[in-house]
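For reference, the chain that follows is the form predicted on its own, supplied as C-alpha cells.
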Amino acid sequence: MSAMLLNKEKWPEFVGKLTGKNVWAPQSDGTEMRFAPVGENEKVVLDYNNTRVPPKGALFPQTETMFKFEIGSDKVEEPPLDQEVVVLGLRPCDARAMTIVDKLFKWDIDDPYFVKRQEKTTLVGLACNEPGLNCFCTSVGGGPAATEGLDVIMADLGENYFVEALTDKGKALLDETRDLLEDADDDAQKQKEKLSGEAEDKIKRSVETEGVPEGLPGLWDDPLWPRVSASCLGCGTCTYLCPTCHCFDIQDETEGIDARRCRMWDSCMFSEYTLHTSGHNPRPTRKERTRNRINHKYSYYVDKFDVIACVGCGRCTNLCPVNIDIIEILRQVKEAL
C-alpha cells in the first residue's frame, strides 16, 4: 500500500475500526499525558509533545504475572498473551527504544513474555513536528520522523495525517481501515518531508558520542563521577521513565495457597539493586550508581549489542527533580577524555 491520507475528522472512526484489539494511545489524565488502553468514552490525544512515561509497558509491563500456582501442588497456570495490541501515536524515539531493548530480550535465550507480546503488537508512530527542549535524538541515531521499529508512520499535515505502512503488520492494519483513507499525492509527500526537515532543525541540543564507548572504562576513577552525582537523590526517575531501561526484579506473592510469580521494573539507581546477601554492596553510593548508569548506556551496551542504549528523548533531564542533565554529564565525559 502506498502512502495515504487520513482526514482528522475521521480519526475517531479510525480508532473505532480497531475495536476488538487492545488499543493503547496517549490520553490526558487531567495533569499529564500517558499511554493507556483506550476505553469506550476515552479520548485519544495526538496533539502532544511526549508522554511522561514511555509506552514500553506495552511489551514490558511495569508489573506482570509470569505464572500462577498453588502451594503444595503441581498446578501452574500461565496467563494468555494472545490478544492483539495496537499502540497508536508513539513517538519515533520510543519505537526505536523497543528495537534496542529487543536485542537484550532476544540475546542468548528469547524472553517468551516479551517476544509473545511483540508478535501480537502493531506500532503506529507519529512523527514529531515540535521536538522538546531537551530532545537530542539526532545525536544517537534517531530523528523526528525515523521509522525504525514502527509498523506504520504518521505525520501531522494540518487537516490530514500522512499515513504510510512500513511492515506487513502495518499493511494489514491499514487494510482494515482502507475505506477511511485516500491516496496521498506528491504535494502531501513533499509537505511531509518539509516538516521532517524543519523538525530536525528545531532540535537545539546535541551530544558528541565519538570515542565515548571506548573511552568511558578508562574514566573509572575520574573525579567527574562524584561531581555529577553529588545532587542525585537516588529516586530512580531517570531509569523508570527511560524507554530503554529494562532492569527487573522477580518475586513470588502468596495469599493462602494461591500464589503468583511476577516481575516488575527495578532500577540500578536503587541501593538495594546490587546489595548482596552477605551485606556487601559493590555500588555503595550514588557515585558508583551514576557511573554504572552512564557506562551501561554508552559503553557496556555498545560493546555487547553495537548500539547506544539511549534514544535522546530527554525524559531523564526533563523530569529529574534536581535537574541532573545527561547531556551535561556526557559533555564532561568528552572533556575528561
The other form holds:
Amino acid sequence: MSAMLLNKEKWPEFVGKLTGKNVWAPQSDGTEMRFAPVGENEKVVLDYNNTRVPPKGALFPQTETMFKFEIGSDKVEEPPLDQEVVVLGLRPCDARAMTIVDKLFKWDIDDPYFVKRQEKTTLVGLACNEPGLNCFCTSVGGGPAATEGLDVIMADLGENYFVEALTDKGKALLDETRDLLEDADDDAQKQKEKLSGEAEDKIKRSVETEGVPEGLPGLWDDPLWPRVSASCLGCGTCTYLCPTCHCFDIQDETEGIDARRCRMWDSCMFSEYTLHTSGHNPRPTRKERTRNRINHKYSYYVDKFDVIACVGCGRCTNLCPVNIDIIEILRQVKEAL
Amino acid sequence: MCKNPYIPHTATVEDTWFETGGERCIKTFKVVFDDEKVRDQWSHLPGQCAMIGVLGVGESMISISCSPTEGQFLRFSVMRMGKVTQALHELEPGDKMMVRGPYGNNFPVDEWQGKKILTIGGGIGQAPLRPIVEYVRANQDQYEGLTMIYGARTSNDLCFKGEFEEMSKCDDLSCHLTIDVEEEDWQHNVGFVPQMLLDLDPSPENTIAITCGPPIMIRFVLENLKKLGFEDEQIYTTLENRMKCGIGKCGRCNAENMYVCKDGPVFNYSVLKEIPEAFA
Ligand SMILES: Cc1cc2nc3c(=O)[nH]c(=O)nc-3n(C[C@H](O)[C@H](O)[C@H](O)COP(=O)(O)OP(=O)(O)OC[C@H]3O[C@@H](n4cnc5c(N)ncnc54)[C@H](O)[C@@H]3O)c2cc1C
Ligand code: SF4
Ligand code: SF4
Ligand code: FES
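Please give the corresponding structure for the form predicted in complex with its partner chain, as opposed to the form predicted on its own shown earlier.
Everything in the complex follows now, all chains and molecules, and the chain you saw is the first one.
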C-alpha cells in the first residue's frame, strides 16, 4: 500500500480525527511514559524510548472483568467489548509480541476477550530511530522498523512522519485521515530505509539462539541455574512487564451482592504461582522459577508455537532491581550447551 | 463467535454424601445440568476433569469421578482443602453448582480393548480411576478383566467403600483393598499400596496399568511396576498441577513443555519419564 507523509504540525489534528474511537497513546504522567486513553487536551508524545509498561494491556488488560453476576443468581453478564480502539505509537517489538501471544490465545480454543479486543483494535506503530541500551530485537526475529503485527507503520523523518498502511484496517484508518496526509516521494522512502538501517547498527546487544530451543531442556540440572538466579528477589517485574508474558490468575470479587469474575496478570516468578493447597510446590525456589521462565520463552513456546516468546525489548533486563540480565543468562546457556 | 468457554453452566446438586471424615474430608456430589441442551451436548471420557465452583468464591479443577456409561449426570469427589472446596462442601441437594468442561485428555480406554486393566490407587487418587473401573464394568466383553488395587491410610480414608462389595461379585473383576495400619474388624490387606502390588504379582502380559495417588505412592508404584516387568508404554498416570483456566491460556499448569490442562492430565509413562518437572 502506498506510503504517505504526515507533517508533524498536523499530528494533533491527526489524533483529534480519531476521537470517535478510543485512542491509546503514550503519555507522560509526570515521571514516566505510559500507554493510556487519550483525553481532550492531552499531549501525545512520540519521541521517547519505550514505555516501562508494555501496551499489551490493549488486548490483554492488567485486570479485566470476565463477567458480572449477582450473588445468589446464576445469570452472568459478559462485557460487550465493542469499542473500537486505536493504539498509537507502539514499538515494533511490542506489536510483534502481540502476534506471539496471539498463537496461545487462539490455540485450539479462542480466548474470547483477547479475540474480541483484537478485532476492534488498530495498531499504529512507530519505528525506532534510537534503540535502547538493552534492545536485542534483531537477535530474535524482529527489528527497529519491523512491521509484523502492525496495521500502520510510522517513522520519524524529522519534519514529517512517514506513514504506511499494512493491512485493510490500517488502510481504513488512513482513509479517515486522508486530508491530512500527502503522498510520500522516493526520497522519503529512501530516508526511512536509511534511518532503519542506522537504527539496526545502533543495536549493541545480541543473543545467539541457534540450538537453544532444542538444547535448553538438556541443561535441567546445570549449575548455571542456581548461579543466574542467586540474587533474584522473586518480585515478578521481569514477567509482569514482559510484552510476551501472558499468564493470568482468575479471582471473584464481591461488593455487596454485586460481583464479578475477573482475571489479572500473574507471574511464574511468584512462589505461590505453582503452590498446591497441600503445601507441595513443584517449583519451590527461584532456581526452578528462573529456569522455567527462560525455558518457557526459549524452548517450550518454540516447541508448541514455533516462535521464541521473547521479542528482545530489554525490559526485563532494564527493570530487574538486582540487574539479572536475560542476555547474560542466554550467553551462559549457549556456553553450557 | 463461539460461546465463551469461561462461562460455566448451571447444574443442580441431586445428591451428596461423605466418603471420608476428618478435616480434609471428601464429599461426593451427583449433579445434573439444568439446561437440557447442555446435558445432551456434554460428553466426557474417563480421566477428564471439570472446573467446578460457586459464583462469588471461585473454581477448582476436579476429576469427573463417574463414567459416561452411568447416566446423564456427573459425579465429583472433592476433598476439603481451602476456599473453593470449602464452599463446595457447603452445597446440599437442590443447591446450584457451576460447571465448565470437560477438560483435558482422557485415558485411551478404547485403545485398551482386548487387554487386562490394572488400576492402582491411593486416597483421593481413586477419583480419576473410578470412571475406568465403571467403564470397563459396563463394557466387560471388550476387556480381559480388571484388577483394582486401592489403599488409604485408614479404612475411614477409603473412598467409594459402598461400591466395592458389589464389585467383587463380578467374575472378571478383582478388588484388593489395603490400609496402612492394622484395624479391628478389617477383613482386607494391611500395608502400603506399592507393596501390595508386588505381593499380588500381576503379569504384565497384555496388561495396562494405571496409577493415581499421592506423589510418593506413585513413585514407588512405578518402580515396582518396572520390577514386575511392565514396559513404560503399558503404564499410565495423571498429573495434578495447579490450574486456573483449564483451556491452555493462563499458563499456570505447565510441566516443562506440557500444559497439563490440555496435553494431560493423563500421561503415558514413556512420555512422562522424559519430563523431570513432572515428578518435582
Ligand atoms: C487435573 C486435576 C484433577 C483434580 N481432581 C481432584 C479431585 O477429583 N478431587 C479433589 O478433591 N481435588 C482434585 N484436584 C485438586 C483440587 O483442584 C484442589 O485441591 C483445589 O483446587 C483446592 O482449591 P481450594 O480453593 O479449596 O484451595 P485454596 O488453597 O483456597 O486454593 C487456592 C487456589 O489454588 C489452586 N490449587 C491449590 N491446590 C491445587 C491443586 N492441588 N491442584 C490444582 N489447583 C490447586 C486452585 O486454583 C485454587 O483456586 C485436582 C486437581 C487437578 C489439577
Ligand atoms: S523476556 Fe525480556 S527482553 Fe524478552 S520480550 Fe520479555 S521483557 Fe522483553
Ligand atoms: S525482575 Fe529480577 S529480581 Fe524480580 S523476579 Fe525477575 S529476575 Fe527476579
Ligand atoms: S490451567 Fe490455564 S493453561 Fe492450563
